[in-house]
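Below, in structure tokens: the form predicted alone, a single chain.
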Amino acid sequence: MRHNNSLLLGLGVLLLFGIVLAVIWWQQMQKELLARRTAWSTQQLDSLGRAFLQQMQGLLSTALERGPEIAVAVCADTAQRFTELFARQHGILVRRTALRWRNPRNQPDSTEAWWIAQFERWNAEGRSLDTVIVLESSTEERLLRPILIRTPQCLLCHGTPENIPPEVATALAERYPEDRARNFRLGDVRGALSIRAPR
């Protein structure tokens, strides 16, 4: 009896250095991601915006070579988590949206689908859609930017029926069955880059 005592006083004693030690290990992390958070000015957010739509691409281009199917596995997944990984390496948030989204992760917020229906707007209108938005809180800075499908490849994911090779719509169903982001054409806005960083 006295040995299952000491073996539980033991365990609990394990138990709650444990939970100190992941205390600690949680503040230490929330201090080194406030040291690390950066006071981007408007011009630094909008060149690491462009510069995630560009590896974004490169990407997306890279999948493509090895097949439509391919690419809708890589803008799935592996899109997913580098745009995860960018976000945390930079201390901003980071998202492509869409009014008309595949994956339910992309619907926009209130304002995000504002300033897409503009861009639509804006397009239709025939203005360059060559802008950022700039929207400032006393807490943070947040900056839009509208996405274009500028080339045929984003039509074999994103075209009509003629574009969409059969295989690449039988991909698209199985993973996104609610898709909304089809029936695009050259020059449409696809969305919109959003970022978010603190002030």
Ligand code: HEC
Contents of the next structure:
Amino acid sequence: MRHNNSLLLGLGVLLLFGIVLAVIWWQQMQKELLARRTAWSTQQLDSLGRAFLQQMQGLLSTALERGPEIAVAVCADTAQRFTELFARQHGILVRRTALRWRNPRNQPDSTEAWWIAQFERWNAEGRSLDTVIVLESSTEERLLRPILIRTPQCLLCHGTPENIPPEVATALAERYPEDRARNFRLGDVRGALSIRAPR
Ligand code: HEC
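Pass me the form predicted in complex with heme C as well; I've looked at the form predicted alone already.
Entire complex below, previous chain first.
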């Protein structure tokens, strides 16, 4: 009996020791993750953002080769998934947003909305929009980069009714009943790329 008790005690101590070790290891992991996440410089964030837009554009171009109405379906299925994946992979929040959004999940928060309106004012004044806005607080760094309608290709799905082929209009109506992202013209501000990274 006495022998059994000390065995149990021994096991208990071992278990406790294991738990303590696991907790220390976990805390260390968290610290390392945090250190990795806060190691971004503004330049790195900006080039990540541009890489994101380029890859999104690549997905779109590949899809367009199969026809614009198929591209709508591909965009609808892929854009959100690609966005989430990219963000998770890099440990930062990256997304596209717009005042006149197509997907309600891309609605801007108040900061994003204010800056997109500002981009529109600058655009109307003829100022260059090849710029990135950096906002820093004690807890996070935010980057906002204007997205413009730079090629007629965008108008296939975001232009006026004359620009949008009927099959595309049907596909858009099916998937985005609340769509506001039409009637844009070449040179318009379409929205913004928005990045948020913890500091
Ligand atoms: C084949 C159709 C198609 C073309 C061409 C297209 N888009 Fe889109 N766009 C979409 C769809 C569909 C969505 C919604 C994606 C989602 O569900 O997140 C979208 C969403 C967006 C968004 C995110 C904000 C929102 O409104 O939800 C931006 C910004 C955008 N497009 C910009 C562009 C630009 C710039 C071009 C030209 C380079 C372009 N798009 C060309 C179909 C298209």
